[in-house]
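Presented as structure tokens, the chain that follows is alone, the form predicted alone.
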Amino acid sequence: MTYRHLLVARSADGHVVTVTIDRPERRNALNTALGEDLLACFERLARDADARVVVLTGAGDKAFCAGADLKERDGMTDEAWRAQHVVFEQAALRILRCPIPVIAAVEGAALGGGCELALLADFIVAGATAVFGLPETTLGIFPGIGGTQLLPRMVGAPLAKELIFTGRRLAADAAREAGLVNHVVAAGQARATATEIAATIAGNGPIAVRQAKKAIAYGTETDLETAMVLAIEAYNATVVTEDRLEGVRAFNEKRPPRFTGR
């Protein structure tokens, strides 16, 4: 499938999918068409039996995504604004609930909705010149696709409140210190590093990885006792798989396992 503002590429084995936001002339800003593309793309990825990891990145080195395209929004009626936002909301939920790991590879600016897109990923790899921020309140707007919920869970409520209330930005190193970013690498190397990590993940048991993501995602949103039950359910889902048998065989035969996702 072709998209208007996304480039989708796969590794040779088909397991690592790179999704590139491709509006560099607008600093990869979110317009309606891009929101629709993200929604359609991640709906397809949720059903893709071969995909094991997604790397989400932006074209060029100036911006991962500079946020919503306010030129497109200029003059929008309230009804049109809300209709557009529903598209963004649905796309955000598809990324957040993608059953396979999503790694954000960030170069340059990740601001507003662009920062929220990165937060929706499972973790972030940032180039040294990356900048993160939720400046919506400085424009009388609100972080509308999860920033007020995701950022406090990642960096703690007091820092999240300061960043959202003031619109202050974080450079890559500060974002790592705060717990927002997993890795800071040389400028221009975020995608390559994220792809290396993705390849490592893709080599592991895909059912086990999916179940681990599910258990972590839902377990962190409930009490510990319920979370332990969810974890055991996820564990039991891996026991009956051919991949579990292959993993044990490979260990005893002293060879790399060949997982099939069954």
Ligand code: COA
Contents of the next structure:
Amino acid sequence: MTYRHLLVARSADGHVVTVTIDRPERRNALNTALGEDLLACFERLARDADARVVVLTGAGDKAFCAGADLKERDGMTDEAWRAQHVVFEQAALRILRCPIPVIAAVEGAALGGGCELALLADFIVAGATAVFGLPETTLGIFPGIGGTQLLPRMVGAPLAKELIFTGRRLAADAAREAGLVNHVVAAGQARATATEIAATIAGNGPIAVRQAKKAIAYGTETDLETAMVLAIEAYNATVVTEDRLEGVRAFNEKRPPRFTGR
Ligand code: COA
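Show the form predicted in complex with coenzyme A (COA), please, because up to now only the form predicted alone has appeared in this conversation.
Shown next: the complete complex, the earlier chain at its head.
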């Protein structure tokens, strides 16, 4: 499958999938074609039994993604704008609900929809010169793919409100202090670090990781009683697997486990 604005590459074992937004001349800005590509790509990933982790990144070092393509949007009718946004909304939901972990590797600017794309991932690794921001209100618009919901959950409502109301940008270190970013690494190293973390995850039991993602994603959004029930369901889904037997066997045989996802 080829895309217009995405490059998709896999590790030799096929388990780590790197999805690169490839419009560096437009700072990887999100146009309709890219939205359609992201939607198609994450739809496929949801059905890909071999894939265990996704690294989502942007080509070049200037921007992870500069948000909506403001050149394409210039003069767009209300109808065309809404139709485009439906594509973005659907793509966002596919990324948020991707059954395997998604790590955003951010170099340069992650602004507007680009910042939201990073927030949709499970966690973010940033190069030291990365910058995050939701400047939509400065353009008279609204962060439309989850920023108003995800940012407060990550950094708390007061800081999220300030950032969204003012459009102020956060540098990488400040983003880490705020809890937006897990790791800040030397500029240019975000992809390598994210890929190392992805390889560690890909070596773990794939069913266990999927179940953990599901339990955390849905459990943190519900009351604790229901969340505990969800977690036991997730636990039980791992008990019946060959990987559970292999994990314990490998421990006792003092060797690394070889998980197959069965
Ligand atoms: N939509 C369309 N084109 C964009 C874009 C966007 N969101 N962001 C950047 N570009 C284009 C620029 O217009 C420029 O094109 P040109 O060469 O035809 O003039 C090209 O990408 C390079 O941009 P430039 O600003 O020169 O690059 P930079 O590396 O100095 O700065 C950014 C990068 C991302 C910090 C800066 O481009 C920026 O602030 N972009 C707008 C981000 C934004 O407000 N997004 C919110 C959308 S809701």
